[in-house]
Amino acid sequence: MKFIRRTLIAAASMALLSASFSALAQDIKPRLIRFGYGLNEQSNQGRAAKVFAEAVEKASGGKMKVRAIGAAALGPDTQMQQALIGGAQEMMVGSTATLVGITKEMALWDTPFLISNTKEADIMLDGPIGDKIRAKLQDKGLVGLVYWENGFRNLTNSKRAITKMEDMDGIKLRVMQNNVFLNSFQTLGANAIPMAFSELFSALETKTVDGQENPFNTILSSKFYEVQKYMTVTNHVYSPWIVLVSKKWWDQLSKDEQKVLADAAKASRDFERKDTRDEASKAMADLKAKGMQINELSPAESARMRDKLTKVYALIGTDVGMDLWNEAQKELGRIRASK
């Protein structure tokens, strides 16, 4: 009887010890973060995602690990956004334009010819206006950490060189799933077709659409030169990306863990903007070498387009709120006056 009792006590002790080791193992298991993005690993998005992942792992002492998943493997931006809102995915980076259906104020960044250069972009995005728009996401289940740079968008197509507004007539142009882009290009005469980026190359290849608009870097990294002959440098929209976190997941983190992510996001932003700008400065030459015929839209034609878009500007002001619209115009005036 004593032997049986000693055996039971020993078994109970082993069970407790085993449970303790299991709890310890769980404590030291790294927190895995899935970070989705749309472009391929060799793109500016992919390089910056790697910088972010390394910064998180280093700052957390290995307690947090980012798994960067590119090439839209987790779905297009809109699908990832919903996964974040539902708590099924932790993080992503994507276009602000695809967030307009969730947070209407994001449409400010889609305004054609709003931002003229990178200095204006940095001040607007990182200042009070950018912060105010990011803050709107929290009520929708998302946390916006920082803005990355996609860049100034330019037109490509397989039909003809676009040297004036009338050349856009009838061209089937893929645009982001966003009413500002739809309204803008329809107003300018194109047959604007909303489509997820992940479907774009195939659509260009099969002539489902004739053209698209994106920054130099994306045109190059996505190999659109293989299916597009003409490019027009329009710089019609400065396009940001935004690093997003699921609010459901964010609220489960400690303050220290949140700080690790916020600091790493800022480090990745600084790297990504420099990397994107360095690459953009040589991407046009690379695209020319790949066989694209490139022309630059004249200032006079840009002015004609701006005049044509007056009604679109009024709609954007109404959608984002006239207070925000006027505040943005005032801030841009201040930036330009300080040159």
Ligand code: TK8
The other form holds:
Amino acid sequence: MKFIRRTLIAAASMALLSASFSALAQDIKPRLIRFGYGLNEQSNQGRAAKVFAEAVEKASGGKMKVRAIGAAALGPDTQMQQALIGGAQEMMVGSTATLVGITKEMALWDTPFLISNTKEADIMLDGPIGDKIRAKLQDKGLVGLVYWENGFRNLTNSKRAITKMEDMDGIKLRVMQNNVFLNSFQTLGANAIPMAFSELFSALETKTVDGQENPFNTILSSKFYEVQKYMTVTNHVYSPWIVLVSKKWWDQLSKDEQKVLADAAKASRDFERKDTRDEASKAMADLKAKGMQINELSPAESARMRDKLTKVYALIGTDVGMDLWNEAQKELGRIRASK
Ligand code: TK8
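Next, report the structure of the form predicted in complex with the ligand; the form predicted alone has already been given.
Next comes the full complex, this chain leading.
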């Protein structure tokens, strides 16, 4: 009797032990998050992805692990977006401009000369307008956590210095896969060619295209100065990036896990914007030192270009809806009046 009881107790405690071990094994098996991005590791995007990964790992006590995968190794923006929607990939950061096929309201950010400084950018993106646009992603299978700064875009090419609009005539210019960008540069007289960012360097190198437009930081980190002689400071549009999560996957997370990601995303945003602005303020000198010939547009030419580009405003209003368009204009007016 004694023997049987003892064996029973032993068996029961063994069972208990193994149950708690497998619970433990589940506990310590970290959630793996594949976080894809398009630029290389030594870029503002790469540095901020690392900050995000570290913040997630620390806040989750190692239970969540981010594998940041750059240089479009998981595919260009549009391909990663689909992988997120389908649940085959957990996270990414990419341009809002390549998202317009999924959420048309994103096209607001493509409006030439909409945002004129970083203060306006931060309030527009982190305030009610940015939130409203971000929320639209939910129905499409995506969760938008925060906006990062890509930056004010400038023009480069290998043909000639652009000092006036007419200099753009016939320049084969790569643009993002986005109608507003396509129309904007067609309107300015360029031969605009939509293309994924991941194909851009070699397209410039082989002269499949003559030029492109991106912020200083990217021209530097992607080494476009090796294949582009001329840069024109146009600041024609402020481009955001957006940190995205697969909604399919997000919905399986606990509230605590969701909070870890949301908090880490905010920390990465703050780091990224500061890092990007610091780098951008020095990048022009760096690009000159690398041999680029840089010119600024005269105020008169800049105004002409701006004037011409207002043509595309009507198109954007129709795309994003006049309510959102008007709301955005009102918010900008408010920011400008508040100083
Ligand atoms: C990087 C792109 C890039 C964007 C572009 O994946 O495509 O020109 O400016 O930053 O998102």
